[in-house]
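We begin with a single chain expressed as structure tokens, specifically the form predicted on its own.
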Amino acid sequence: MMSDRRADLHIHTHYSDSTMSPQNVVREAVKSLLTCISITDHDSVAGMPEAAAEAAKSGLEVIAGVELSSEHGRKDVHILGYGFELKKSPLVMKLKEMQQARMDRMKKMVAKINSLGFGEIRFEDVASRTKSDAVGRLHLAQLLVEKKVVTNIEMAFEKYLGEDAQAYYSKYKQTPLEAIRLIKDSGGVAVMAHPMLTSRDEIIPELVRGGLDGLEVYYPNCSMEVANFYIKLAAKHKLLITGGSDAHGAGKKSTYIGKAYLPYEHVEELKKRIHA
């Protein structure tokens, strides 16, 4: 029988691109009735105490995560990780690294914006957007849509921030291999982010050799159709299913905590991968 608890395993912070706290996550998180949450920073783990020490409060499950960047031919393929040890890791020590790789991106970025004639953008400005090193695309196409370069987000990924678009440049280079070995090599279980979005189902069945343990199904926006798929696809490749609303609070204006859940029973399926 399934039990009504629900769990939502991608959420964001100001840690990277979301305008939400830890605290308030949590905080939010509670409200909606969740039992279980993870937040999945890109490329960080500098809110998870925070996170921690407010869910105590409540009895708030958080389970350690993070959204790792990596490429396969030019596109974007992201990899969650979850239950990694948090202290001294491979993966928490590459963080550091795949950082410093985002804030030199968004330097090119800039300067490439610049170039086009839009007047003075400032890294600095598009740096302060967030509480740690793994600044976004998202906080500069805040920063084009403030500076009246565009109108509205979506038109800033479509003209200059876009895969392939004018001032697009590539994160750091890392295949979504390397970052499930790295995951995993840190006592982690790997899922495949949003296959729905990524589009790249031809490379599953080479990740899944590769140590991939699971699929994001449940996603926000996504009918049950979508994700009927990916629960067939899942149980093809014997993989673990999650889900998440990526909540990025104010940032993303078409979810938010909640939107898109888990049933519990997954979760419990995810710390057996993750204990064993």
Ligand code: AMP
Given for the second form:
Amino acid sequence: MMSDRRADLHIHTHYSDSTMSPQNVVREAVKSLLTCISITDHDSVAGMPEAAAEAAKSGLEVIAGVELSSEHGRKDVHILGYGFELKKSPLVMKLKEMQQARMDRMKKMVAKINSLGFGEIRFEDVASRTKSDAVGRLHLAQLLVEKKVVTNIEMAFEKYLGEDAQAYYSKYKQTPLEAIRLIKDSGGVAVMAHPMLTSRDEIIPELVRGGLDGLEVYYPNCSMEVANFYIKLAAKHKLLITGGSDAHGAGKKSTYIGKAYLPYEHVEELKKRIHA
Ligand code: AMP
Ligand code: ZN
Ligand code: FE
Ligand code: FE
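For comparison with the form predicted on its own, produce the structure of the form predicted in complex with the named molecule.
Next comes the full complex, and the chain you just saw is listed first.
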């Protein structure tokens, strides 16, 4: 019997590039009748204690999560980690270095933007948009909109911040295989985030050989046809299926908590793999 319990395993907080606190995320998830969530901030796990404390009040299940950045060529490949050890694991120990690389890279991006003739962007005004050191392009894009350098976030990425645009710099140098290894060495399961956006399906077999556990199949604005394609691909490689909204609060208006969700049966499968 399929239950109608739903999980959202891809949510950001203000510890990366969402505007929401972990407490607000948990309250919103409860309101949306979700039974399980994971907070998956970019290169940060800072939201976990607050989320766990808030979730204890309602019994919402919270699975430890993170969205690690990696690169294949110049292309960003995001690897989601779930259920890893939080105390002194190789993954958690590495996050400081990744965040430092984000700060260094943002200084370069700001300098580049200013060199293009918008000499009024201050690094501090970008960095203060997150409560951790996981500063990112969405923060800078928001500031560029506020300063009327561009009219919207999409244009900020298209003209300046996208991977082929003029003010783009890469982050911490890490391949998808290295990100997967870090998660696995910390007792977690590794999932390729939003493959339908990443468009690097050709590397999936290699990632599977490197320990990849799953594909994120349920994702906002993804057609059933595309989801079914990835469900079949997951079955072919004996991979887990996951899903979530990739909610960023007011940071990304195209999605919200619970917009895409995972039938809970798949969470049971995920937990079996975490404990295996
Ligand atoms: P970063 O981790 O600093 O490289 O920034 C990547 C993040 O920027 C993604 O996770 C999204 O939240 C956001 N992002 C990337 N491309 C776009 C886009 N075209 N429009 C809006 N947000 C984007
Ligand atoms: Zn983001
Ligand atoms: Fe992502
Ligand atoms: Fe995300």
